[in-house]
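Just one chain follows, in the form predicted alone, and it is written as structure tokens.
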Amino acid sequence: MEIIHISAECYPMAKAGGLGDVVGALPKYQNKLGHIAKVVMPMYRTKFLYENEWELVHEGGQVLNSNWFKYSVIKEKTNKLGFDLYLVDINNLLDREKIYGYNDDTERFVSFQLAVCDWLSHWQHKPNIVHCHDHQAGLVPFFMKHCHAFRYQLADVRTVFTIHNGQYQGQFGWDKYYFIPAYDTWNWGYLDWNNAINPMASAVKCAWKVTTVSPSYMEELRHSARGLEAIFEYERGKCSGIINGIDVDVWNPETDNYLVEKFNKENVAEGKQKNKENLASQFGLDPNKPLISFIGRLVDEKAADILPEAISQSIYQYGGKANFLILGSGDPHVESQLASMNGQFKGYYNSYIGYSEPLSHIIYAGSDFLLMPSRVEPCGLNQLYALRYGTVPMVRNIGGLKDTVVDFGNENGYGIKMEQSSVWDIVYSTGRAIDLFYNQKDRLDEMRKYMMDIDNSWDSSAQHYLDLYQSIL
């Protein structure tokens, strides 16, 4: 089987978030258990772009706003990340360092997926499976069917459409309609929801099969999905939710080269402790104190407004019995507000305003806790992180955390869930970490190791996946 996977995002050559990490992995998997999987992405100025060897295999030109354009089609040449990877470059639109954040952001990727359609209807053989990532590769499964362009070439190959985040639908309004290439007009309904042109409804409407990235987010956007939610009711039948997995290579506390000390599940203590000990020092925290950690966009959906007042909160409470570290990013107030907090706290809590994958991975070896109390969290990957470095994620119970999260107060439990994204849960779960810290040392060992054992690497996902394009073969 082979299958062709369109995404804004890979990691590692261009990530924003967990969208990056999936398409990253996801085919390398595929690859493993014996199909054919491709990506294909654009060609943004990243520092991987000019590290790597790369080939031109492909020229060609498509119309955007009546304007003609030229792209070209460029692989990387020796297979590096387990897949073969294509680049689509576009003077003027996808020549940038940055993914996502330009005001032609519409422009750019409605010209991206023209030109992806373009480039397989010139194939001479057709693949079996065109996998399409959230609203940015949205249109594909439209242009492939209806577009007069695309569709005598394409319209029989299956598509399958991925939400990682139902948030962020790509919409634009219909005095754009000339973005899209000639296709029947009575089939402009297609494209329509509440009078706009909605790349992820479009894609809802007109795919094979439509996943998301847990059984409970996709669950929740039938209830909740910023006015998408009747289209959910409607296309029940076609969709589903998969669980994502980790790279177990690339996520792995034994070889993990970023790590002071590796280990694993038979010295996590003793690793785990040398891991915090070199975070205490860089942060001027307490290395016996446990540890909880904060990683991710600083953003609404994180729950990232209510951190300042909730971490405040937990050291007044508890008396400065736990520590706290932020990594992130994001809405420029709660970056202020968090670094504000430094000298305030000195000694019991610090940040890193931005990002570091190196920090990153030490932070996931040497937390004993990592909170993630989320509005929204279609899958997380974070908590699958921490539990394989044998920490504890506390999580709230919503979406992908509700699936791979079991609270620590029921059988066989290795978490700390919370109901709500609010500053009381927070608090409140911080009082059960400290407790199951300082009170119940035996609990915890036992947790870390039952963690560190859970199986959430890509082999199941993976497999999952090709179970669900040979449903449609």
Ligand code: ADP
Given for the second form:
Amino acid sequence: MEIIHISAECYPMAKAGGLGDVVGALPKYQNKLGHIAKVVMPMYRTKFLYENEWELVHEGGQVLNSNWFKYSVIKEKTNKLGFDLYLVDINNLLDREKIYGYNDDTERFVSFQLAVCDWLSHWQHKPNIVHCHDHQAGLVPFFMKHCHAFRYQLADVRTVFTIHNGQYQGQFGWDKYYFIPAYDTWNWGYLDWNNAINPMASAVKCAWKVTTVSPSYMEELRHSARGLEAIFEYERGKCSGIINGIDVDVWNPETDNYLVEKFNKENVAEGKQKNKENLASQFGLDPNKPLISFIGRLVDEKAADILPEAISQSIYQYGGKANFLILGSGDPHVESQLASMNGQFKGYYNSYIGYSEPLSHIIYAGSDFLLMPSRVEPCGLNQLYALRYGTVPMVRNIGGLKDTVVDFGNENGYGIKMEQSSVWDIVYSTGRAIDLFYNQKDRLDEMRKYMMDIDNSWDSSAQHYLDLYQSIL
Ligand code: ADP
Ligand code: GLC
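Let's compare: the form predicted alone is above, so bring in the form predicted together with adenosine-5'-diphosphate (ADP).
Whole complex next, starting from this chain.
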């Protein structure tokens, strides 16, 4: 089977969050299972672009907003990622450093999708499956099914749409109707949701199959999906949840070159301690206290706004028995609150506001607990990385966190779960973490070994996707 993934992110070319990790790993595992999986994404100007060799594979043109634009497609020469990576370049739109956050993101991603459909319709042999990820690729199923320019050439190709985050839907007004290439206008309803063109809604309506990244999140979308609830209820027959895996080559404490001390489950206690000491000296913390960390985008979904209050209360209430460390960027207000606490809670708390892939690895390795009080968490990869590095996840019982973590109060449990995203729940969970660390050392040691043995690799989920593709071929 031949599959082409269309995505705005793919690690290591460009990553803002978990989408990049997933698209950087899933195709590799699909190839290992004997299929041909490729990825196409925009050609942002990132380090990876400049450090690798590329060949030109296609040049073409399309129209957006009555303007003709030229695009080119290049391919990484050496298959170093374990799959073919294609980049689409469009002058003045995609030739930028960042992935998102520009005023013309709508134009950027619509033209990216037009270019991809145009390129695919010129391929002599077609892929069997076009797998679109999130709203930046959400118009592709409509383009392929209804737009005259593509529907004939791509009629036999099946589409799958995966929702990594239902919070962002990419909607834009009908005043930009001319962004969409010619189609039979009575099909406008396949683009529309609440009087706007909504790429996520359109993909759910037009794709052959729709998935999201955990079974629990699929359920939740029917009750809470930023206005799309009814569509998930209506289309439930073609929707399913497939839990993400992790790339165990990239995330492996035994081989991870970012760590000051590599370790496995036999020497987990010592290995983690060395990495904690490194963090402690870098951030002015106490290596003999439990370290509770948070890594992630500082946004509402992650409940980053309640971290300052929850951390200060925990430090006061438990007399500074635990240390806290934050790595993240996002909402400027939350960033400045978290940064200003560095001075106030010196020796008990510190933060690094920004994005650092190396530091994230050291934190997964050197922390005792990883906090994720998310309000929404479609899957969450951080808890899976934490498990692999013997770090106890402290998570809200929601979405993918619900599906991948079992509270240590239950049989074979290994995590700390909270019911709500609230200051109280975080403070209470911190108390449980402190008790586990100081008073139940053997239990903690057992849990670490147990967690490190859990297999969350892509092996089984990659197969689930293949079965899903098979069902529509
Ligand atoms: P989301 O995709 O919603 O951000 P996930 O848990 O799926 O959440 O994935 C987050 C990914 O981004 C993980 O690989 C995590 O380590 C990484 N990450 C998030 N914030 C940062 C940061 N500030 N520095 C380094 N890595 C980060
Ligand atoms: C999203 C979700 C996250 C998920 C990731 C990869 O960004 O917020 O929960 O793990 O996509 O699927």
